[in-house]
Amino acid sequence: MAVTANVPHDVTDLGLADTGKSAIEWAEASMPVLRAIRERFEAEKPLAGLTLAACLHVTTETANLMRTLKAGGADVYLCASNPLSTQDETAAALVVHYGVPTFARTGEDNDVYYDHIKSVLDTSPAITMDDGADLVSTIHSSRTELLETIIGGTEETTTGVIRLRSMGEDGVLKFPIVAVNEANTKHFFDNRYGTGQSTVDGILRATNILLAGKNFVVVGYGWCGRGLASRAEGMGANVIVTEVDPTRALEAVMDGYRVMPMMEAAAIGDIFVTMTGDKHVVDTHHMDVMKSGAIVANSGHFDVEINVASLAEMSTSRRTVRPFLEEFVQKDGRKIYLLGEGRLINLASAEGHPASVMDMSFANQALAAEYMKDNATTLEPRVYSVPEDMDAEIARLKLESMGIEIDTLTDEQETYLGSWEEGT
């Protein structure tokens, strides 16, 4: 093994490193955009001298992002953004084969989770890289001394962007953040195709049920909900959507799905999947009317969307039936099944998004870090969108890697689009 004593870490088993390295290399084969960026970073070192603290899902795809940031000259420190999403073999490989200080263990408890956040923040980072905004919120609540060294950060998730925009609106956000999640090459693909496929994958691995013919309730019709509804429909499920936004609800109707209030869906649904970024969207009164055998899962970032504490309180018994599948028996004999402790099921029981999708998401992360380095002195402490030219360049690189060419505007067309004189 190549491990050295000077790579700080807290991982489950360094002996898994070789297995992790093979998996990281397999993922890299499907990440040509990030690979191209890494080659440029290796030559130009745009992040030289920067310390970067990342709180992300510790997966093979994330490992390739860490390699890219390190190739760019950054000193990178990584901790997990979710206790159940860590791949222990990936964490080991990052330490042993790639020299990335990594603090992540599958199933770590809440205290260890925040100890790991403390470990990466103790490095006094210049840039934060978040998946849910736990780094930023910790800095602003209990590590305010770090505000002297931080120039900015990035955020990957819808949930995190919601938290950060709220901080900005309240006037408490102290440094600029690039909302990677808002990039077209992120949410159109990662959220829709990645979450859609990986959530179905997680449900099937945890249950091995047949989706065809089931009433499949998608709670929230954002980009993740759109993707999941499409995949569930493709496997023969009868999709029902619940929403609070009238425009999204209307879109779900136009897409061919049944739309109804959650209380109505609760009584007829077989499978429920939350992906709203909000709290207790599946609550006590919903579970009170669910049919026996109902399966409840979450694919939102935090484990607050299902009221798991209430489910436990209203049950007479609780047992694990198979990995990531718990049975809760109600007083009237009904059985409700919870997947993955109410955490991200696509990462708890499956492997998250395919590498080819994360290729674009993590390309955005890498280029956003470079953008922050170059522009931090002129940015205000608020949430920024990914620059359009960066977004377009990532899409161009992805098409190029797929061997696909597109048209370009002629000079005449460019002139026409930029003028107003020519009409009917």
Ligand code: ADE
Second form
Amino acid sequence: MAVTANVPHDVTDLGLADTGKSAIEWAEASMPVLRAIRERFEAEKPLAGLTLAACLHVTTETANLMRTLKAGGADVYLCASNPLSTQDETAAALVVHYGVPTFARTGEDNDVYYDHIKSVLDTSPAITMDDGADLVSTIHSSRTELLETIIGGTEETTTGVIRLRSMGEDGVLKFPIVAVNEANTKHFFDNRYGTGQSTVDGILRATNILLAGKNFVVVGYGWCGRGLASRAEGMGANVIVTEVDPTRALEAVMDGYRVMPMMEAAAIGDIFVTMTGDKHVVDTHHMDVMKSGAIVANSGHFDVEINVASLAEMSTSRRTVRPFLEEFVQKDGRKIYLLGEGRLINLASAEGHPASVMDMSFANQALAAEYMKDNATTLEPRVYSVPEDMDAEIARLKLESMGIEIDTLTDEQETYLGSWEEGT
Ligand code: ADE
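Switching forms now, from the form predicted alone to the form predicted in complex with the ligand, please provide the structure.
Starting with the chain above, the whole complex follows.
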């Protein structure tokens, strides 16, 4: 029997909906904080009457966020924030089982990607929820009429926050944004442990190589780079870090890694993973000196970190060896392998961050949407951090869900911390 749907959508195959539903339920079991918020939202309906456009990776974890926002009374519309990260079964389940209008097909081309963005923006949202700032940037560049109904937005990722801050500094940002990425309960966990683990997962699913004994080059030592370096080291790789920031480079040295310029690392690395948020950090002159067999992957938000166009140009042939693994043969016979077209490998060939870290990231998203609804009229058009008490409450709830208790300050300690008279 053909599966039917009552909400607008553009997904690959509605017939995948049941498979998607059980995967969404599996993820939900590891998302207790988000579930607690959903239960409160169901009772209080804090987002009633609000239209919310979300541009996120369409995964089982995102599906649970959509359920939460919907439970809060919002009309939610979802499109993909990356052409390769959509889980088609999740998209189908959102449409069929959860009534969330979803516009996402894995492997969609650039035109379809922007058609999907258009579909969610055509709903005249009050709140935008971005992962990479594509909704906000589209609104400001070509859909300015939407500024009339928009009260604010939220942003999930480092790259998006950088884009939005630069819009704020240039005075072009027209509505307030809560930078979810800045919450401690987001970047300390999602960026570090989530990206660390899921990047290794993506590389292994695409290649099935042994990491032990390999020279593993981590390009960029932000929270994601720190997480990846420690996970790769844990699997026996010799980690090399490249950086442009002296403090981060120093931290990498004291964390026990070799630090060197990219040009030196290029000649000795077996695997290169970019996570800088910047352009062409693996460029022609680096690929020119790489060993035959070198593997190059990206786990940063956009597919700009590796100069893929140049790699294609400098190669005499290109072929797909297995899913997400392409071989580029060089004039001198060397072979360079590119994973997932240079798109974020942790979501292209793997499933992104596990649910238990997305639990905190998306708890921040849900509460940030509620905060925006309650406070938008008093906020200026700039990028705001997540309120500290909200961030701390998410950590408290997460610990509680894990059955872990911690100490509290005594009155004496509280007074001591608040005084300056007491010294030696
Ligand atoms: N970003 C990284 N991992 C993710 C996931 N599992 N779901 C949504 N967004 C993500």
